[in-house]
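In structure tokens, one chain follows: the form predicted alone.
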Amino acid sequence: MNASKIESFLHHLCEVSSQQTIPRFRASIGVDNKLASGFDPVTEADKQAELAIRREIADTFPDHGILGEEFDDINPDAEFCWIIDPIDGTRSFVCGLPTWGTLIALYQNGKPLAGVMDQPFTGERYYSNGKKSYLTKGDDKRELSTSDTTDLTTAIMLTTDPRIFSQDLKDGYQAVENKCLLTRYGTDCYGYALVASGQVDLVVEAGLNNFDIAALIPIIECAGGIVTDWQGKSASGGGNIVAAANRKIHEQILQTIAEASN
């Protein structure tokens, strides 16, 4: 698949998905809890958006695999697999906050190839065709580039919620936050898009599934950044995640985590 074909199909999937999410955003909809203990919300918007995306992929690429948050995997051992999170940030969606997004990634042989983070309420679409990363809003399109911040003490960090870090991870996370110039919470996938656009310098999170991060890896890395787990290994399967604007600041983050965790 060439970059142009991937880009065109990602845009199509976003349009299909938004037809299911936008009419339900800031509307009166039911919310189900996927957990017996705790709260992991899912809405009809999540389910219908994923089903719509799955139908388009199956019709266009019947030999491709499909892995999504809400439904069973299809052909997961295929060379090309689509990883879907129809609404990343369902809590934000339920609250009416526009920091949620639709995440769609294309993997080839288990490695991220391309991806999109679509925020249809604001009209922002961050995506990578596997070569470069872009932001489109209406008729405007610009290539993305991460920031040139290389000193952690002058960096801006985002995370969804400091409470996501288990007891054994708190020291490492807190050490990074303490070094940063500024930290803000509650950004979900939108925070990673801001790293790709150069607006902020890093995101640190824990306990992510593959569909939470799959689409965001190529968007950030094709813009000049780096995404790994806390040990500097591949983040393609999820886990504890560091997304950074460049390798210099990434190295400082990993070193800070390691020193605080020993």
Second form
Protein chains: 2
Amino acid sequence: MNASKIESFLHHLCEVSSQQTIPRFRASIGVDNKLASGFDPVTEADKQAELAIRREIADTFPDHGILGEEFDDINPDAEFCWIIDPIDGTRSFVCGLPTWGTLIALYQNGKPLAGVMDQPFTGERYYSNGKKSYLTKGDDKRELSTSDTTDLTTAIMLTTDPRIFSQDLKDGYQAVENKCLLTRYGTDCYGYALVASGQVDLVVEAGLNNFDIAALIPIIECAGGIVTDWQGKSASGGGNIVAAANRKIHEQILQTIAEASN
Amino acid sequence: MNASKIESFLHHLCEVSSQQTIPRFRASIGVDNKLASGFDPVTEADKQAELAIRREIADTFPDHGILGEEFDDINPDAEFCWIIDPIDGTRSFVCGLPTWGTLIALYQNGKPLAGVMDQPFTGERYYSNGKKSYLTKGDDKRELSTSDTTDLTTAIMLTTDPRIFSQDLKDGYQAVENKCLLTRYGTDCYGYALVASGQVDLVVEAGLNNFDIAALIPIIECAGGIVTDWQGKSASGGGNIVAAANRKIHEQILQTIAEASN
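Let's compare: the form predicted alone is above, so bring in the form predicted together with a further copy of the same chain.
Expanding to the full complex; the earlier chain stays at the top.
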């Protein structure tokens, strides 16, 4: 699995997936209530895209593992595992907003190796081949590099929704928001991509599943950033997430959260 | 000023404007602090786009009025007035998010006649020629029509930021959010465009300037929707805004706000 092979296969998976998502974006789509307790729409696009991605992986790498949101795990103890979230940001998708994305990660021995965040409506594809990170849009390709902002008070934060933070996490999150120069909401996986590209400096979120973050870790880290949980431990299993442009910003975020949570 | 002439001139203004905005989007841009009290970035893109739009209008319609955010009003008492906000959603622009837009409205005798919301990064152009509303993306053109959702409890709301509501407006806004099925943040002018296209059902915001809403009124109303202030009066001067897919939803929003504000 060298970088070039990973890269071309990631592109292929995105093409296959977007054939299922784009025709259903902004169409009249059926929305199920997946959680009886709330509103968690899951669309036919989600299921069909995951099936299409799984089919390609199983055909090409039959000994690899596959973990996805919508269907059962396959071979989860394999050395190489693919982790799929065909539509991260299903609420944005339902609203017609272009901040959802298709997330596909490749893990080796439980650690993130490579991944892609594809936004087929805008035509943007942010990915890491395990060595470097890139953004392609049409024929344009550029290497990604995180920002060199080192002071949290001049930093820009993105987060999906301030309502995601449970009572015990609110103070920590709010302290970071209060310190930052600017915070914008509504960003889903798109926010992490903008950290990788150096456009913004951090994302702070809570309660993520592994498939919500798996692909984004190598994209940000191969661009110079760092992704951990709120205690500075591995983010590869999901949980409460801090994604930062660099180690200095990351330290200030963790310290701010720790002080506010006492 | 027939519909066809308006339409072709709006397209021309968008082309001229995007030549100033797109090269500066996601580039390293200078950000001024326009308000000493807060963070209201205004970019070179904003100024240059407005200058370019003003130049075209003045050349083509020298007797028309021009009102814009960045420069002095010209001939504001003319029968026909153009109202310009070259980058609505400057914060989104600074963050690299594609929900900002170029807003250009044409008023006749103080009333909105036609307008456009152009998002040149995604290639979407939502506009009204004074008769009907359309979305173009590349060669694709379709007529816009608002949703037929008539029950607020099944409706989707978009709004830019829950922090925009001052203390006396919070209860009214929150009551609407509590009734809706789903609310998403971070949408700027893009949210109004998604009401016009029938993708979502309402936007509730506060403290808008006339140039923030002028272009969006005809786009939504020629698609079947309704835009007023929170008391049901004209929105054409800005203020606290309700944009709704239809009259039934609009009535429920106004009633919900009024009840919560007592």
